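First comes one chain, alone, set out as structure tokens in the form predicted on its own.
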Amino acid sequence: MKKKTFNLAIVGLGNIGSYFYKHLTYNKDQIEKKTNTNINIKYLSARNKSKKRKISIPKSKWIKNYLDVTKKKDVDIIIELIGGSEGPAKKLVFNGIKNRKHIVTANKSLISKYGNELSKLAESNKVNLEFEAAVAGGVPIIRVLKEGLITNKINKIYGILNGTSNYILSKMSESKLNFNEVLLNAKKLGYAESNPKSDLNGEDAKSKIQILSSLAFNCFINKSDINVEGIQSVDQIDIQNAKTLGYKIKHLAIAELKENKLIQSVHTCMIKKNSYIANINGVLNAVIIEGKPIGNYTMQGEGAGPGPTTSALISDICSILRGNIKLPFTIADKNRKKIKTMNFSQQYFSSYIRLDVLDKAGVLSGITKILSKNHISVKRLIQNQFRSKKFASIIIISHQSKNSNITKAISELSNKKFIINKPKFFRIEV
């Protein structure tokens, strides 16, 4: 049988491209040989060429203006790997599909915010939009969900998608080093960006969880009624009563179908400390599916850096060599469904609530006035002397409440004269 000749461009080529080109031009051969094809690196193209990197760029694959790959008959596969939402990726990734090229990215903002349409593109041009290294980088979950789980009816996916989160979170409680000293290290290691806004805002895994519950529930991209909430506010004393209390915190992001509505949420929550995704610690992530018939599905592993993406763009690029035209969300776009949203606000949850306030005769009833007001009845409450003994922390652990009606109390309480710090809210997972 005669092997077929597939031509690639890789547009991109900071800390993750040109690890992908080098460990694509080593491992050559043995993709030829699992996928019987043969690979061509034809065309290479970045925003700046004589930026130093740890590769050498051939002359005669250079390609200046990186659009024209995207007009070129002797391009089959456009890897991009610039990033963003807007601007180049997203006029790359469009014109490539529009002339028929298959594209593989690792861009979860491109795909989360344009990821309906690029969808139909590709279906009506009859190529390949691959986007596993997207999500969870080496963690084959988009693949899973395509292919392993095909028939299970998901109704709940939740995890840990972003590393450097759950890197600072974890060096937070095994060192007892405040948000600023571990957030520093983590830039030094690597596991940050200069600037991790998205990571630490919780932006980065709102578009993962975007993208996972479309796969999930054979629905459109949804963009609305999503909470979203960063990890910014937890400090070494949150940390410390978790433990006291028997739990972890931790970043989650969750997409859920109640009565047939979705709800999605990236938020920082308690988790029981011996529950399995309370021990995925560093720079893992992890991803539970809960469904049927498989019932409770996990997956962990390194989320992010350049061997892990580049496992899972390899492993995109071999789905195609292999003469895999596939839909990008599984199923045609006509069957493809909108759902309705359920407000996060009407949610019902467990709480951690700390209040920092003055040691004086009648806060603790002016606490409690609130929250009988705002419908929250107090399940535990711990009161701890600051060393001056003038000051006091409050800790409740509340019953189930509606969360409209805990972020209104935690309201009214920021207001009160008592109240020396910002008070501190985290829900309960179970």
Contents of the next structure:
2 protein chains.
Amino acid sequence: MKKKTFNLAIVGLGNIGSYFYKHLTYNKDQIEKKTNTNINIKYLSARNKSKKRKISIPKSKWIKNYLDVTKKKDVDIIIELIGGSEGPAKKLVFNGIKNRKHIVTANKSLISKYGNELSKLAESNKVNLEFEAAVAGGVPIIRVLKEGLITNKINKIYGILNGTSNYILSKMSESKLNFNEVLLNAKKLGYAESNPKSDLNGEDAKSKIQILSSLAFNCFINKSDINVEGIQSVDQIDIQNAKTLGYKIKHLAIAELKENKLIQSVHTCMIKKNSYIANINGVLNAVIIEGKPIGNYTMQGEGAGPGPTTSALISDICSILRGNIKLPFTIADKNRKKIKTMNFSQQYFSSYIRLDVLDKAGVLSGITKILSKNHISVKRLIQNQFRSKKFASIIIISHQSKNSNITKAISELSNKKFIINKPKFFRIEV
Amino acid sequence: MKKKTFNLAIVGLGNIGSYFYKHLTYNKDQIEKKTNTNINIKYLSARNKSKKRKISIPKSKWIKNYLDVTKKKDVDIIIELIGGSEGPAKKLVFNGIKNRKHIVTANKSLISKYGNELSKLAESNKVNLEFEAAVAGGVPIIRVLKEGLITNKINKIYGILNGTSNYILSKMSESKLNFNEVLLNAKKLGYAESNPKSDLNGEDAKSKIQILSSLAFNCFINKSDINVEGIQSVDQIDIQNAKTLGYKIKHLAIAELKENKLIQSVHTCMIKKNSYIANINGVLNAVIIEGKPIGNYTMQGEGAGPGPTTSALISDICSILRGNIKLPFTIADKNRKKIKTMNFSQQYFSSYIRLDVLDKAGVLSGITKILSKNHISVKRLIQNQFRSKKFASIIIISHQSKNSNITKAISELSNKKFIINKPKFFRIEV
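Starting from the form predicted on its own shown above, please give the structure in the form predicted in complex with another copy of the chain.
Starting with the chain above, the whole complex follows.
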């Protein structure tokens, strides 16, 4: 069998791109052996050639205008490592596919936003669009969903998909430091970006669960009715309360089918401290799948960083090198389902509510009145006096109540004069 | 693109085979959609046609002589579900490949014994030989090693690969029942076969770790120098002692590279009770991989049973339906390494040793003399009197000592008159 030669162009040479280029160069032989092909890293491009990097860019490979790689005849595969759902990354990937280049990308925002269009375009142009690195780098979850668990009927997929958030919550739990102290530390150690907004507010995990649920349920990526909450509201006192109550606080991304409707949510919650997911600590990611016939299946690994991302990128490249065209979401565009969503506000949860209040007569009855009006019944209530004795903290564990009722009650409570801090509430997942 | 048609023959219709046939029939549409092919379940064969089954076998599909499916022109893929490394399964798979049929098998004994020969044969006949279902059914570890982690440099792969053993150890830990009571119960519940010998003595896990290490280290399946121990020697008192010492007792399969040499072992050991692997309970399987660039990566799921096995078989079939020929061990026979092994007896371990002794003067010095002679130094020693007061149980935690020295010391101790029961020892894994 004659060996085919594939020419690769890498666009984006930041932290990830540089590491990836180095690893690819170093492991060229092994990849060629395992795929029975020849590969050339033909072109490299990035915004700024002279930026300080751990690699040196050979003159012969440098392309000034990154979009040129989409037009060159001697490019077969483009590896997009620019990032962002708009601008250069979007242009590169759309143009690349139109010009019949295979695409490998680590770009979760791009895929979650334009994955439906890109997938259709790739299908009609008969090229591959691979994005293993976009979700949980060190956990080959995309390939497992597309190949290992093909034809399993999955009814729920959830997990910890943002390493930064999980690192911060784990550290708060270990160290008793507060949110801002831990965040500062995480930045120093490289576990949080200088602008960690999309990690902390849930947006990053949201992109990832959208991609996963689309693969798990064979439907189009669904952007409506997603509940997105981050970890910014978690105080050290909530971490401590969770411990006392037998829980841990974790930030989960959840996609689930109920009555054939899709529910997607990203939120911070309390979860039994002995459960599997409660014990995923540090920057680790974990994914749990409930399906038939496989039963419960879980994977964990490092979610981000140059090493895990590179592992995912190489696996995508090898899949392309092996030769056949695979549909980006395993099924043809015409077979992907338009799934209906179920509004998250209609879901039922048991909740943890923390209210810091003035310690005076009538407060407790004021609270219970609002709860009762909103059909929230109390399972457990603990009142702790502050050191100053003028204030108290009231912790309520509610029975299962409708999400919209809880948020309404919280909002009503917020306006009461006896409430001295913004009320906190976290759902309890089982 | 015109759809290709693939004809399938299933041989072996026991518990697994029947479930698989039913699932495949039911999910035919979805598989065809996801692979853009047509599939026909053309032939079925088994030892006994009239055996009571949950499925009915259509007359038109029945083949009396199972070997006929290897000769029929209208068979593309043979699914071997007979089991066993010799006899019919071996004949079917060898003949099938020689006659250019793709093979999908769940047969770990066959692959661990003849995988090297079969793989070479499949390569020269340009057919696929897939065996995802042979190791940890509900954990798609084979595909992850072959595709998701391709070109990772793995230096260790280990885990819990025998669901029956793990179920028994977990139940002993929960219930305080002894080995035989739990085993009886496991048989009743279907978690242990009526003849569970190969599950309990480590042979089953041995086959699986041989297959995994061959894939992880890109070498031929290696049959020499494997240490194989089962769980039969675990007493309830050891489970209790482990708890007191902060450990859990688990049966692990381990393959590791040291100085470019391969170490393979299957043994019962103590492991820190808070570690990930110590908390894999019941019939679950788990695999941990240490590699570069991926870091630490773990997977867990149900290891056996009709559902998980079927999930694995279908994923193998889909991989074949997608059309390209893949090498069974990802690299060509000529590129697979002949790896040297390191003798397990030369490895160093900290150990737990339990000696039931006559409670009289001189015993302790008799024990420590033998340990010292064999270069085993004691880290911790606990003596508990039996209720009868004539006997005592001595627990020793040793510092790191050479495996051969420990086994020699244990054997010398066994011959001492003051030892009243067979001495127990378990390695402590870190």
